[in-house]
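Next up: a single chain in structure tokens, the form predicted alone.
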Amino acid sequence: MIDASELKDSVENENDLVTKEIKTKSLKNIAPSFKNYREEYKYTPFIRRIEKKFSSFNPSSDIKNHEEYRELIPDSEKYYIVIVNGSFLKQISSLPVEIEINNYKGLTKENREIFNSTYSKTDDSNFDIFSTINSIQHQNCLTFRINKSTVLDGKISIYNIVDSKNPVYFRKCFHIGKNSKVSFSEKFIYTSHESYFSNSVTEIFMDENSNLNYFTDQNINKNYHYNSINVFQKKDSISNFHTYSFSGAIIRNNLNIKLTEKNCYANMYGFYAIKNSSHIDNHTSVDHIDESSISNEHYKGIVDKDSNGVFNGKIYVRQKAQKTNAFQANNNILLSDSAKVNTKPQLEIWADDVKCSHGCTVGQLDEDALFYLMSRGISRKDATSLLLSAFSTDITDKIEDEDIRENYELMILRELEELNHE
């Protein structure tokens, strides 16, 4: 499946210098990532499931008529970023005069001298395969420099639109300056019937004081999808990450943050809700480098019948970070016998004044509070859909926007609405 042969003619052919680098190191980084993937993907058989349908890892680059990609963007979005089989449409794109967002090929000296401190410098293409062919088969890294003390209201909405049997790369490079306020939306969009396969690594830089809301939901039937969000926070700032999945074949989401500095904050939320033979598996790791930092997660999972959630979490304390807060829970609901989760959370911690804490559960509903509800006059169908939609909030929550909560909390609702209620 991974031939040597067309990857080395990415790198060969790559022009631009800093991105030939960048793909002649991942080059090296293929057999020592490749050791890794039987233990990180031990409930995901990812590589084996793409090779029955996927013949190459060779990029696609076609690109229809412009307005036919339009149309997908509903009319209510007031900042959107286009991106087609990895390439940015800028001419359709709804761009803030805020935010510079190139292609990192066709940036300034100055500019490039910045993204050059963090591109591919802080992804995880050193463990991980899928993030190492990423690395190698992008075409090119669409950059986000937000500038520093710059507040943005709203979020800015970035479509990832797949539309093609080849193989898609996205890659992204955030640089957030210091006392920056700003929220991403991500979704990721295919328009055909048949399975597609799309990879995307992000990496963000998050200068001191900034704060970033990231929010990505996944809803892409039978395709493949590998996503990579990689995040290196300095002091005083503080990410929430919000990660929302219903279907997919095979999803893998890795999510790795970097507490590099003092009084940092993490927020990570995950919700999944899945049926019809979707699998879906959230990596994720938080490495504590420096003292007095916070960490919070919780990811949440309903699971109907032939499908499987996997949930990994991984949680690092260093020697120097003490006075480190870290929490960390997976909790999930099945709803069938053949409905399957497996979940492993873990902690790893060289400082002794640290307060950190995991867990995780694995259950189907409360027949009491179904019996409850019922004994009141609410069919079986309903008093089930109030029981998950309750269990959903301690996820949705916690998301600070109004508009943005109840378009989550309505989606959830519709979702929850096709899932096995007998």
Given for the second form:
Amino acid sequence: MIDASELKDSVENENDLVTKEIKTKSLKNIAPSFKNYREEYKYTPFIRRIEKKFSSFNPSSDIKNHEEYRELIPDSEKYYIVIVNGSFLKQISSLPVEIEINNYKGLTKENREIFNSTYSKTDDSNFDIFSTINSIQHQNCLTFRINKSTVLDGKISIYNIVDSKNPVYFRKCFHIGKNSKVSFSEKFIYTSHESYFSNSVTEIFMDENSNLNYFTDQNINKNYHYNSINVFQKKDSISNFHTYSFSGAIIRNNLNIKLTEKNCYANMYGFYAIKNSSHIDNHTSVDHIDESSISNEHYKGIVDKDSNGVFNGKIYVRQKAQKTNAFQANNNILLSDSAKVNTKPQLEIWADDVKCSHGCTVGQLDEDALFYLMSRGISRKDATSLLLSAFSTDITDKIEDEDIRENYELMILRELEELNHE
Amino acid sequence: MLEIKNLHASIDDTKILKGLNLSVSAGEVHAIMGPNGSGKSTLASVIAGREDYDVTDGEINFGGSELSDLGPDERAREGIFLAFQYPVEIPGVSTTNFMKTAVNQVREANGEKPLDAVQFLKLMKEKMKLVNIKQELLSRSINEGFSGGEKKRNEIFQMAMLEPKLAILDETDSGLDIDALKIVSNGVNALKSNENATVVVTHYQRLLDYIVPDFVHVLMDGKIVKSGDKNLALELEEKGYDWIKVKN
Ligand SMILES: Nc1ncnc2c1ncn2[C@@H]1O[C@H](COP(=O)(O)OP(=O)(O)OP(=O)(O)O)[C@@H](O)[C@H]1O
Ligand SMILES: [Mg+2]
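Switch over from the form predicted alone to the form predicted in complex with the partner chain, please.
Next comes the full complex, this chain leading.
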């Protein structure tokens, strides 16, 4: 699958000097990152499955009539960014004036400076083979600049549209200024029901006392998706990540957060309801580098027949990171004997004054609770729905914004309705 | 109304009910007493339709039809209600929300229009008063963090909401202080009519001072071994179950 000459060509053909430098460096990272594949993808046979579907990993740059894509955006959206097959379509996007969104290659030299310490510096492309390939194959990095003290109400939606039978690469870099507060909601929309593949790598730099809400939802039928989000937090910053996954032939999410200074706060929430022989893998890591930071992680999921869930949560607490608080939990409900979950916490702690807890559970629907509800006249189907949606509420309850929360609650209800087809 | 004949039930191959007969008519109150582990809760669960139990022989008729093919939800819609000995805690589902679903599904099954939000609230207020339960408790997750007495009160509240034909109260008096016992008993008595019947499972004669039974049955080792009127309960309290064993 990893055709070295194809990758070399991509590096050769790069015209932008800085980008070419990044690609050259990444080419050298192919071997080391491939070494980790066996361990990091133990339960997710990603390469084996996509090898059969794709002969080449070269990207596609075909784009159809823009109107066709505009139709995919609901009327209710106020601010949205449309990216098709990796290319930003500014013409059909609706951008708030407060933030600057541009292709990296189109930036002036001074503006590039802002992103140079982040772009391909904070991602996991020396560790995860898919990020490495993204670093080599992406066409243009989309940069988001939020100036200091910018506070935006509501959310900005990012529509990543995959409309190609060749692999598609999305690449983004965020710079969130001091004292700013913003919310993004990212979606991946495939124009086919099966066999498309997209690979997305995002790097987010959060300056002092900034606040970010970042939502991702994935419901991609029988398509493939790799998503790596890498976050670099400065002191007093707060991040809230919400990842909702419903279907996909294979979805692999990497969420890596580095708390590089004091008093950072990172919240990572996830909910998955996996159906139709889907395979959803969430790998997260949080790295406490400096003292007095808090990380709080809770992923919950419901897995239906013939589907697979994988959760791996790494917590690192470095020697300097005294007074760290790190919590992690992963709870699963299996709806059938043929549903599978592999869940694993991985803690490495070098500091001594640390509060750390973790717990994983895998269980069935509570039969006693089901009988209790049914004994009051509620049908099995509705009783199941009540219990399943109750299971999701402690995740959605964490969404601060009421509109966004309702939106995701409804989305989950609809998915549970489908899951619960008995 | 309820006709149980030669009922045999087991769980995981352990025989628990071993040829039980019981007949309850509309307007009656029956009390079932018996030592721990004799099968009282099992009987209640089997009537309510818990699927973990295998009914290996015998039959249960309710209102003229056989129950064996009906699930617990269908039995509830036919008018059977079980107040659990150990009510389950269900995080994330409020009693209010749950009762709204339940009441409307039962109404729908009986060809009645569902209640809208206002009508439901009115019904709830009325029934809350009956068992003296606070709104705050009902908007919390079902039974989660409730005291023992609050859980039992919640059971009777649900019974009041659903107005069943046959109510089975499994040790609803256990864990209640004397005031709560009065409140719960008043609730049960207020709902009593010529059309419905009540079966109370209890260890204590004192409950029967409040909910006066027409019949008292003694359940031992999976069978009803003795039946009588309310004086049987007094006699049992005085002499214990050994008295019956000896007599048999
Ligand atoms: N899952 C099970 N497997 C095996 N035996 C069981 C199971 N559930 C209940 N039993 C047994 O069935 C018998 C009857 O239990 P049941 O709960 O009906 O008794 P009870 O009369 O209600 O007792 P108590 O007065 O203590 O409430 C007991 O011996 C109990 O241990
Ligand atoms: Mg019992």
